[in-house]
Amino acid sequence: MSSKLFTLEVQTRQRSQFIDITSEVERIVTQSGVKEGTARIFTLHTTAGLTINENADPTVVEDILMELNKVVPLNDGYRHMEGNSAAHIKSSLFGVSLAVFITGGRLALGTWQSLYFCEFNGPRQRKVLVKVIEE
């Protein structure tokens, strides 16, 4: 089993947003030359996350963010002095890593699935690590 590690830079533009990183991760998989294996995707930030969700209708992402802000409001009497507790909570709810199978040299995603970087404390310059593992 061999692996290759890549870094993906993500520039966010809003406090909260989902950025589709599927094409960038697919480019990395192609560049790696791995035909069968796994892509492990990890973000290095405690106020961001990763998820897989629908890519066909952008209102799905808008709805997720709208409902998430209802469940975890920006200001809710948090004690953390930096004022970004909501972002830390959202990051913990979503998680900071994903694993996606690679088959035939491509990510094994469903027809409507995309990989999203989830910003909860932007705008910022962010990093995502992608480890492509040949199995």
Second form
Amino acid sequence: MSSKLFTLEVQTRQRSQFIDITSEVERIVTQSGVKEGTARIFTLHTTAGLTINENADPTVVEDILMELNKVVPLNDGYRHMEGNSAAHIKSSLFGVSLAVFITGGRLALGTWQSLYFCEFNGPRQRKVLVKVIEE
Amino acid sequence: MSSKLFTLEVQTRQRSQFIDITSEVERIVTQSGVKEGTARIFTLHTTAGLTINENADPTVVEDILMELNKVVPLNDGYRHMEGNSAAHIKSSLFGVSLAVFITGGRLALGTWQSLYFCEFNGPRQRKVLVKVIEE
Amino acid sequence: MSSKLFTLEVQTRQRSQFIDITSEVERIVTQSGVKEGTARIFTLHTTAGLTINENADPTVVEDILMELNKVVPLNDGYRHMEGNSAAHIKSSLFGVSLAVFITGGRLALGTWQSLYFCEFNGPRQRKVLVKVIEE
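Next up, the form predicted in complex with a further copy of the same chain. The previous block was the form predicted alone.
First the chain shown before, then all remaining chains and molecules of the complex.
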């Protein structure tokens, strides 16, 4: 039993954007050599998040971003002076970590599931930690 | 130290429905023989989720489902043609995985806590993975 | 490889309040002697949660609490008679567990990240479990 820690850099291009990181995480799992275990993913930021959602139709991600902006408007009488309170709130609603099982050396995801880095206050250079745990 | 992976089938009966899966997960933990560790639960779908909430008064779950439909309406100008964007959004808000400690061979839950499978786009036959990790 | 389980008591003072528990969790990690691994945190309540967010400007936390009360109002035609349905809903939106990597004997958090206990139905005496896993 063992674990290895990797760092992934993610360059976002827009204020609000979901970036599919599934293939990068898959590559890390392959590189680790772990066949059975868990991949745990953590992002080091407070105005971004991580989520798992549909990868087939890109309008799903567009709808999520659109609706999130309705639920948590960019401007809504916030006191924090940096103007990014909505991004902090979305980060807490989505969370900054994920855990996905590894079976047969691959991520055990459903047919339609992809891993997304969720930028809520871009564009920025972001860091994601990926720990591959054999178990 | 070791881990075992189990699959749970969940049949949902309504469009939006929470199903208490605590006793099924407890049974898996007992079957695994693990006394100290963690049960990690993951569902393979993008229009469903998992959560921990109150098990005593069923109106709590009804209130959660009712309020979620106010916050993320079923129809709200979404672009995704399948008509289930609200379910995708709720899935990201709740998340598709849980981790619960095991102590003395049982789930270490609070008095009022149960594990719920959250159907947001049913009725459907759903799959939940449960990994029991000795640690 | 090993793990140790600790209990943290948190006294909340207001109905809605975020309490920074980072230093308490750091102290537990130090006490455990674990240098590389994961700290997994779980709260045993259904009207509270856990989150990671900014620790520098206290208005961020105030904005999160303010906006959450707009998204999920304290009174909104709920059926649950105890009057705390909003707290249950917020608990499911935020979740009751966190996982943070440990590197070099310390929590691997970003510059601005702190761990918060989220009281949604206080004031109360609350319990948080912290498991430190060597891996």
